[in-house]
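As a starting point, one isolated chain is supplied in structure tokens, in the form predicted alone.
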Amino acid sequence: MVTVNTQFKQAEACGVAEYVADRHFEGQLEGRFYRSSCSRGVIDDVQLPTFPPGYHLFSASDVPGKNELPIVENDWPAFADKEVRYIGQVVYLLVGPDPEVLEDLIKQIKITYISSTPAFTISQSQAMKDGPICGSDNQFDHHELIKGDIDKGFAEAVTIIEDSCSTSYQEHLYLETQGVIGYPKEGKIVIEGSMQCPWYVHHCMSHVLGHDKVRAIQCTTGGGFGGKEDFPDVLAGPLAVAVEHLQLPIRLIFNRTEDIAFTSKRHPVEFNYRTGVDKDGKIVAMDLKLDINSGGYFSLSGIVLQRSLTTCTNVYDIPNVRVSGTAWATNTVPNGAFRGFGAPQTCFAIETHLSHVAKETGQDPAAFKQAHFLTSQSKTLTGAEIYGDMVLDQMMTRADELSDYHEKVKSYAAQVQMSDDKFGKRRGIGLAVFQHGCGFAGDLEDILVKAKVAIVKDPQGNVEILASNTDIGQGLSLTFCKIVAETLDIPLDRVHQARPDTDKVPDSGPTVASRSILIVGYLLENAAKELKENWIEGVEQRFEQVYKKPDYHHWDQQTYQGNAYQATSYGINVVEIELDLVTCQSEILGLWAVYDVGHAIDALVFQGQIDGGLVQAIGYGSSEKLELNEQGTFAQKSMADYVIPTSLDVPKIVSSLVENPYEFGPQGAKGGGELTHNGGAAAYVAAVESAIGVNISSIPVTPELISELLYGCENGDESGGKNED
């Protein structure tokens, strides 16, 4: 039996796969956006040039349906009509045959704005200068979650530690920029594109056009990391309007500068902790306030906030917790989905804070954290019983075996004092423990998504998978095929996945939230079992499956009580560095990773997720600086000044999986794609703290920041007033 698909990704590797930029249709036109140059204001006056024959301009007045992008809330207009909330917001779509003429026409458009004072940061949003951007208080969303008795917990504390942590933006920097192409076909408006969620685009087109004669098709896609979850709607909505009006094919593709400047980013988050520790060195109370910067429109901020709240205590059993979270409106590009969906921010903050608490109370950070691990007898922050076995202690042992963590901690603690060797190098090692809830938050899978899949066997015995989940480089199509082939016990090359096309595949939900394997893979496994039991030679057969949540899964969306996610995966990362005290540059000497993802269906595919996710996380924690200038646009504009790790910056990653099969996952598998991004930044920061003996509270930890921490002279103190080992 063939168990390895030697043709997997062959087309991409050989350059014959068609990405959206490779698609071409007779009479095809090009599209370009005209964008707001005002970060907050109202359109007062517009002067348009005379358009040559064959060139067209589309605006809010051309929308036949609703001028809204239906992304959770309908507050984000497809075309800005009167109000603009950020620089780069789409005002017009220009269409014509020559891109250079389009660029020239864009330069001739003049808009005058009545501007107001913009808010770019959370504190500026809270100040509400010139009034609120939205609602009465600039709050898109707010929730509070309580476990135990917070006052009783603090009454038992002998030490109370206050601490703050913050995270910044992160750019997806997928290999292929955003792009779509639209055309009329058989009475429908069709959009093909680089996208994660064809049914989202289908819904957006239908909403904007006011009818459902639409179709969305995923092209071969060069990466997404969440950036192609909701953002393709920003292109597809206006483009659908133009295609329907002209009845001609139109292509709209961002260049790299445009993509970095105007697409959604990872939410910056600010955390403020107040943590109580009792006489035995155990945490008895934690009061946390977290605020997330949403940008100009709500987008997916509510879901990011929910994940941040429900997972804020990470893998730890803390008896008394109060956490309040708020999503704030600001005048930047709306922040959206990004691998981890709020979890990398939360994991960095709680891991870093607990290390600070451990050091403040004279305890070893790793031992302190392990003493607070959730066990199979614990209840989660949201009051649910732990389903299945917890194997964190086993994972901790394995991480130590691979990295020699504890011995290196002792060794590096004995390094010569920095004050005696300011021109040398110091080594450090850091560890982070983390989790990721798989699937949509709460019970959205059951009450909203209701995923549906089908498999079809032809008379020759070949099997086609019909699902809307997309392979964006993570290897999903191969894993789906392996689930079905191994269940049916047929060769792998007799199973293939149909292209995600809303005219052909049922809505099995989006390719997000580490749900594809857990939710959709399980449906496919069950459909394959049904086919196997009813297999008839020489006959076409079709079997469908619709999601139904497991009996143990309960959730109350009003109180945030119950199983915050259907299942949870876990991980431990260890990072070892050597830091040059003169340049403050760090060299990564070792990366180790241990995971519980239930069972890896294809270990090599998951190895790719491990390597990619961990390196992306290291970049998030160390070098990927994305900062706003005074106008509210990003200072970093290209791959030359937004610094991501390369293959030269990381050593071979050593990883290990702990088997812990999950009853309701295919072959026992849980989700793992986002998990691999959650812990790397925290482990890197812990390693830097270990090397320099200074507490760090924000990421990215660039050489400039380390230099400032070590040699800042605000008080005439070369150590920056910080503690050393």
The other form holds:
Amino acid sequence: MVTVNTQFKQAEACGVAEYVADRHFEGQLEGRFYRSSCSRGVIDDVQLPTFPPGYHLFSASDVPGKNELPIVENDWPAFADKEVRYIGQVVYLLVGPDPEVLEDLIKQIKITYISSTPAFTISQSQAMKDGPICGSDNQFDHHELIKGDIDKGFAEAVTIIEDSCSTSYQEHLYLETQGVIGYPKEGKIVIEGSMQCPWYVHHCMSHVLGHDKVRAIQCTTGGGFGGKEDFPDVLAGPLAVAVEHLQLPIRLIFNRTEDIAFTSKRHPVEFNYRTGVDKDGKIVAMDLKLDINSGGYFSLSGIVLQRSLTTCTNVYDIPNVRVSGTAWATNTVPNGAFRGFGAPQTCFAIETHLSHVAKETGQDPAAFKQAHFLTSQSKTLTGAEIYGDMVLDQMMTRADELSDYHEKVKSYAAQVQMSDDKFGKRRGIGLAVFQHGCGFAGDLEDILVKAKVAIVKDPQGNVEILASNTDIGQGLSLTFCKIVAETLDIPLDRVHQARPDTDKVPDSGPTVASRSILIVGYLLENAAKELKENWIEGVEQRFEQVYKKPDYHHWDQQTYQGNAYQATSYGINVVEIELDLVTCQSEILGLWAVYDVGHAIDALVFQGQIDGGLVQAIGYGSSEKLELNEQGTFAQKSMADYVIPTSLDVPKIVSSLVENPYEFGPQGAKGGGELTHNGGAAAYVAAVESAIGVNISSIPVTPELISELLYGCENGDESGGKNED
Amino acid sequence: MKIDFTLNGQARSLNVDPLQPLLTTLRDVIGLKATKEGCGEGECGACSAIVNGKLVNTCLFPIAQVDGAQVLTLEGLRETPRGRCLIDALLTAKGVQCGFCTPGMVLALYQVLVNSPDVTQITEHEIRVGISGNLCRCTGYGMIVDAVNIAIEQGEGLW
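Alt. form predicted in complex with its partner chain, vs. the form predicted alone above:
Full assembly next; the chain just shown is listed first.
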């Protein structure tokens, strides 16, 4: 019954889809931000130039509502008022017809600051020079989670291994930069733009303006990856103020340099493990301390921290665990959501650490990990029963069949000694196992979001989906339509999703957290079932659904006990490389991926997530270096400096799915969009370790880092890695 | 400066700053918006157009160099049987995700096909070389590469 929808992505492919920069409103003005040049300080004196007629400046004093961006906590101001916490923080919004005049005015604004010593790194934040940036201790958030008895566990250990891993920043580098355009219409302030979460923008406008006569509409969006979850508020808050004052259309679009320099990034995290292994080679205790660099404002760091803590043991059943995590305030751009939301960091660290433990105790890393897999009978780190079946062993078998992992491990272990072949090439293969908790953390879907959807059938029998979830490239609009069409057993071209517009669609929550299919797709499936049972020819019908959590799902936010997520998806990645010992560059020879996402509603759409997520993760692990300079801004300023994989850097990915339908997901589906980013960096690092026989503890593993690890010691550099050969 | 060129088969005559990037001319002067700006510095390829048979980054390409040239953008290519075939192939392969790189990517794929003496012999590596100046952050490139073979299969005789 379902036919191919030829309209899916047709507009994008033909170049007729309108991204925000393609929108045009008669008489539209341009907006530009004036940003702080001080990383930590208080505004002392301001000198403004004379503005020509038609040019305007907006600041904190123009905000009619609250000068706050409502992102979890309301600590991030829309406009910096007195205090600035990072270079690039928005102080003013300038508006006028000619961008060149605006740039010129920006150059003439002079602000002097009374500055304090900034903190950019976690250790600088801990040192609290010149006092704390926030609170009494620079800690935005802190939690501890305990399973079993850590002291008893260590008492059983015969080997105790201490190990550190760290991850750096990652830039989303969506191909379309951040942008919004605002205008007054029918008594409301409307903002259209590149965004994942129109209702977030709606609430932000309403908070800043102090009234609810606002509306947010998603334009065709050129990629998000989490970068357009909370960040569009940073544009929309100030812009709403300007549009309301001037009652004219204004657009605010970042150029690439601005986007790389001043938008949120993936949180850098430092992990310190102490792991005890008993006489049988099993882990009996793990003590983990993890520290997250949050940047200047709290933003989403608390939820990233929660994911990092509650999933820190990944897919492993470890009897005694203590993990303590802290989110630290620093004077950098606030870090935010990025595909995986803490999990790529956590998965890299635990996978790399466990490989190190395995090698140290004379075991094969893959077999060691497999011996610790959670099973259907296990309890999770947070004390919950496993819901449904664990199929990790099946996935391991599949990954080995596809990649020939075990044979290659043997063959590469037998390569000639590096010292005998300094100008040659070495091969390596690495494997990583990972998971992703789907939906909002804990029971927030129930107590905070309470997603609502509706479907409307017109008299001709065409069905419209009303949901606030956005297609940002992940193919959601097709998947949603397929869920509804297949449930109703009607042709796909009779179902379409309405544009996410807060005047038209209910709040089904944000497009984040691998929740769109699991949570919202399931509501749509139920709405479609209801329509099917009550279908009346020739009349308009509307059915609504509101989220209700499954009976098995329990969560205690105080103790972090229960189901940390409603459902969990799983994956295995294998990476094979050939490394040139002279240049230290590696060529990726093979990429394999196996997943349990319950069921893939559209196999090709999900393959798009597999391919894109894994390549983004390979970039994270290998080439995407983003580091702070002495001023606390990013040293990499353009696409020429920040290197993402090109078509020549990766081969075709071979992937496979293990069917494992989930009862409370549409057609048995769980989430999958973020999962695909969680394992690639760890697998890449394992492959490099396998090639060079040296332990690695941080990403990205650039050729420069490999060179330092291999040859740094010879040059008397103590920072070189420990050579196991 | 007066610039005469052929855009998507139509003669154009403009009086513009000779250093104006072709991208600005296309989007802001002429109003053809299929060509996208991704970085403004010649790295990402979202602004690709074909000038005298060569794929160029229009964000760096001064309009003066277009004088007397043939320019092809997606607006022109999509009206041709080959362009239609390639777009359909890319959609069949599900090689379009967010779509922002797609206009440039379609032109890059088109170059791979039209520059090949025998399309049946095109290798995966040649396709990857052909699109290596066009960054895509969504797809991981695999399904974009697949589109070439689908186009060859579906567009029998066209190439």
